[in-house]
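Next comes just one chain, in structure tokens: the form predicted on its own.
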Amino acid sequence: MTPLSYLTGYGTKAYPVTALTWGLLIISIVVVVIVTGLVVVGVITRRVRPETPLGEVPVDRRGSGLGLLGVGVGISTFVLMISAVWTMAVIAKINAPPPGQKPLVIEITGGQWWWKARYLNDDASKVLTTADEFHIPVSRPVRIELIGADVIHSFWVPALAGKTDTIPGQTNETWLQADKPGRYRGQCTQYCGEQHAHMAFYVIAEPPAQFEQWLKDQLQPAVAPTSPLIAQDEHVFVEHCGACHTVRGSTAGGSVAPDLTHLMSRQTLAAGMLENTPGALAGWIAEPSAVKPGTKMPDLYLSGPQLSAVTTYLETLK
């Protein structure tokens, strides 16, 4: 798993950003070293000698120092202009559509506090909806269309691209491209409420053939219950969760919460907060407000048998 690193890029749109980050970091270090050195030299050469009486500290009037001040201002202005031009060039570069291949297009909606993704396609039967984990093919450009569902969020995968805000009422565009397979962490970087820090996601880059197989599998509806007991579990799920969640192939058709059709194929729950294990899943369903205070997912106060039925049914959604 690639950590949330912003000092190493793994894609065409990230390389200019990481180069700029390193450049500005080096410039900042040089400035700190120069300023510190000047202060140290000043302290050593202009310090008051011990034999000087208190209240009689001499004032050094050897020149005005305006010449040196002008040199310092000139160098600083030049460096700031170079940094500004470099920054604008990087912004233009990462926002420019890449030439070559037809891009994969994903519409991503940021909402408190999870990410909804729709893989767009001219063929409506191939439009896929999922959440919090986005698969992409290696070496193929991906156009991300960003929408804000409630407040302003910011979509950022530092290893693959710069960050772009999701703003309610408008669609922003950014680009991703991974040059190496991997699991890249992303994060909302615009404070958006109580659970802002727990609004993560993952971009999983894989070879094209593997991605196509994943997409084909995800487009399939959920497997039908294989026994009367599982069918009863599905009924309990639909009764308590179906108004908010969708499971394709069942009568659960809600649209305000993540699509759960292939929930168990994901590695995390609650926008990257929990590992997707049976225990974590049951705990999340039992009392989501205790796990993630402020979450829009309500406490359903399920009985023990009801919680077991819902969890058991969800574990079949692979």
Contents of the next structure:
Amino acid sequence: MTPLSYLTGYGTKAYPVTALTWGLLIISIVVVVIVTGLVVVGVITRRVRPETPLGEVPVDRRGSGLGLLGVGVGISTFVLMISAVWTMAVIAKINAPPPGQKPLVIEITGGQWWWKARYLNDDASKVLTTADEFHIPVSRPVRIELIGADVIHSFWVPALAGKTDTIPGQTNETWLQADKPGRYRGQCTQYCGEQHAHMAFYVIAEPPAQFEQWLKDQLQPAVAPTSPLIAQDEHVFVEHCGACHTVRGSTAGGSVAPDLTHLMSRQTLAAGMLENTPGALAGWIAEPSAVKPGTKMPDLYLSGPQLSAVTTYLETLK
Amino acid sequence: MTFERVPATGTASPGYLERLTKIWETEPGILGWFSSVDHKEIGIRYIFTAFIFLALGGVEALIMRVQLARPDQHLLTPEQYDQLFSTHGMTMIFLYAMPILSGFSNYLWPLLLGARDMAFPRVNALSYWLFVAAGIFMYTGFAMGAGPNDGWFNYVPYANKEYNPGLNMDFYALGMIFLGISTTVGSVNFVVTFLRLRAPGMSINRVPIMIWGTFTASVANILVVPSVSLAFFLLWMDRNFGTHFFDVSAGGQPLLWQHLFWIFAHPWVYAIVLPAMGMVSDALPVFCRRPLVGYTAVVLSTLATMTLGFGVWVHHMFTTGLPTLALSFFSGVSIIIAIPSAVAVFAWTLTIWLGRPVITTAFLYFASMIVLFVIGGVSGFMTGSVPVDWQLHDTYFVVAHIHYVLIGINLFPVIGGLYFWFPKFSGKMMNETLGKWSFWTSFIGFNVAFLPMHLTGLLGMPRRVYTYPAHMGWDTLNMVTSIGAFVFAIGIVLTFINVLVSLRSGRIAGPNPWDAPTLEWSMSSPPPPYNFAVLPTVASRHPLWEQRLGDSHGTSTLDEGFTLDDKRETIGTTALDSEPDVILKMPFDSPAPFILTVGTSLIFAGMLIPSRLWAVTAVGCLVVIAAILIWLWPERELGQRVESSQ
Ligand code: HEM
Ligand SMILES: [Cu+2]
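Next up, can you give the form predicted together with the partner chain of this protein, since the form predicted on its own came first?
Now the full complex is given, and it begins with the chain already shown.
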């Protein structure tokens, strides 16, 4: 299956929807085939010799056709009713997560053009903030609270759940559950400006133990600089990038851009746009506007040494 | 009867015809051209202008398709792409799809109804001029690099000044209000014409379906255009005067925009297909050599579609977090609304089966429309189902859907209608060989472009993206779509070429080349300026076929009837039964509608930057007042003279 296909579902919420999608799709295809057949066969069997002037073909009522019209409309109505009932049943089924397990709660904020996540917890020290790659445990429902930072975006992980918009001024809720471990791609689907095309994210489903380990690691502050050189690099980073980005454990504490505390644990950069490789990272920081025109991250015009200091530092953020 | 003067009855004599021609003819020369209120002239202008916009929108589409042919291309910047898809949507939906139908309806209505013009000929001219001016206004923004860039539905907050500081949104917002005036006055004209200008005897169950379609659409427009005009006005206020209707930071509501917009726009998308469906209902049977199966059912289905159409707007908002109960309701209606469409589809199909189809180019366009309609219909039915729509929404599946609906149910009938009525418009036949080529190229190209696009959507490609990564499963599909788009475009160009060739050297058509049953075919092609020398009296749905069909309601009389030749006059009839009721004095040509449009354009131009250009608006107001004075200046000749009391 391709990354954003929803013809296969991988979770409790997705199964009934996938079935309904296939069901309606098959009904649709059958209807199209039948009507096309009726039209084509009708034209071929009933036509008069081509090029006959119309005036030479007698005009006649030839039956009212109302009975057949009633049959066709009757069958259509029946099929539509079945589809409506099926639809209602699926809505009822996926309206809320199945009872029993306490859902994990993530607050996700859509902003131009990246995703911020906060793993909520009653214990404030266990609230994790991260960006663009969200780990979840398999077979446990995840409740997602959606917040709009600027314009409207839409949160969509096709293999797991349909779309829900993030709208400024209101908190929307949705839920999903992955039943198989995997890396599921998500995508903003509400047009939100220049880089709407590059506003992807990943949901990474893991066995519960692995997930707990990940959460524990992520909650740790960044590793402290292990050498004076790195400490200098950190300084360059804080000075140029700290107003927008946070690295917990350093004095970089900006909140308008993705948290970078464990950047190296992520597989992609710039909302799913780039593979997280040293080259891509350096290219991005050197000139974000060339990579992602319109991006809210400014061009910083770093000198060569500054650029390598920043990337060297970031590469320590495991 | 409530005539104040009882009209004479008789047949047309040569002297009488000459007199009528003098009375109804538009003055030659440039002033005459700007002053004409002849519905046929206006209809042709509408059609011509709408096709220009179709061509513009088509070029925009092809540029987008080059960009999307392969992944990760950089032919266009994101901003260029955004303006292109927004302008393409705006053009096709507002400047092509509705105006083209207004053009056909303007031209055909009086001819189908047995009248000499529309109820308000000057309003008719006004609606055309306003449409042209609004179109130019919107395209001025685009030409200045400030075209709309937030899609045709223009969601806030992205349309707010904070995120969109240029003039883009001001051009779009004001242009839409501007265009709304044109639509509204045009719709009022259709509604009144429908109610009062039908030929004596043409009771409402004898009216061609195309008339029903346009009438229904017009009623809808009158009801819903205020909603969108209000929305755009509020947006303009937010952007220019610091109000906060849509500004969240001050308690404004993004969803308010969506409701106001879709309360308008969903009915609108029915309004841009119902008249076209009517064209198929009227013209397809001509080629099947029999009346339409289920006339009454089809009329009722037209009305039902529109009525239900008011209750489905939320299906554009299924993902916005509305309560599940509300979603279920709107989902139900969105599925049920397919029933009236099924009525039309089966009526057409049965008309083919119970008729003897003669395959002409026009017939091919109409018959293939049935198939395209069903494809667009079933994809609409799928998006009507909430859980499925949560997946389909805003993917290329929806892009495929809108194109099947708009091209299938609007463009194909329109081109079929062009092949069908061109002889009436011009007196010449279109070339059938070139016609068949144009049909097959268009039909194959269109399906190659848009059928695979359903799959692109099911594989998750989001819409409104200026590019996409490779290896998502979309590469081949997009390439196929782009190739199909160009083939389709060639098909449309072939039709345009056919028009030009046929205008010059087409076969002479004669009054009724298709041996069709309705009133427009009872007169010469092209029709004389006064349409009907004597006003016809109608006794059945198919005045020109009734002998052969053995309709037993009496016979229509076409060459003997009321002779009205005291200035411009036509007959007004009662709303349901079409009893002759009143002699209507019709206005003569006037430049007032054009001047009024110039004034209105100035008003809107000034509103672009109200703080600096308010003087332009003020001058515009003066021009408008002057135009209204010219327009309404009392004319003795337009007064109903009381010659005898009843
Ligand atoms: C050669 C023919 C056409 C092609 C190749 C074409 C192609 C496209 C493309 C590429 C998009 C942008 C999709 C996106 O970025 O999400 C689009 C959008 C659209 N098209 Fe077309 N189109 C064609 C004709 C038409 C016609 C005839 C109509 C209407 C009568 C129409 C109505 C629309 C609408 C309403 C949109 C949505 C705009 C928006 O998202 O705001 N198109 N089309
Ligand atoms: Cu977005």
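Residue numbers count along the first chain shown, from 1. Definition used throughout: the rigid core is the maximal C-alpha set that superposes within 1.5 Å between two forms. Quantities reported herein were computed from a predicted structural model and do not represent experimental measurements.
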Next item on the list: Let me know the CA shift of residue 51 between the two forms in Å, rounded to one decimal, core fitted.
Entry: 9.0
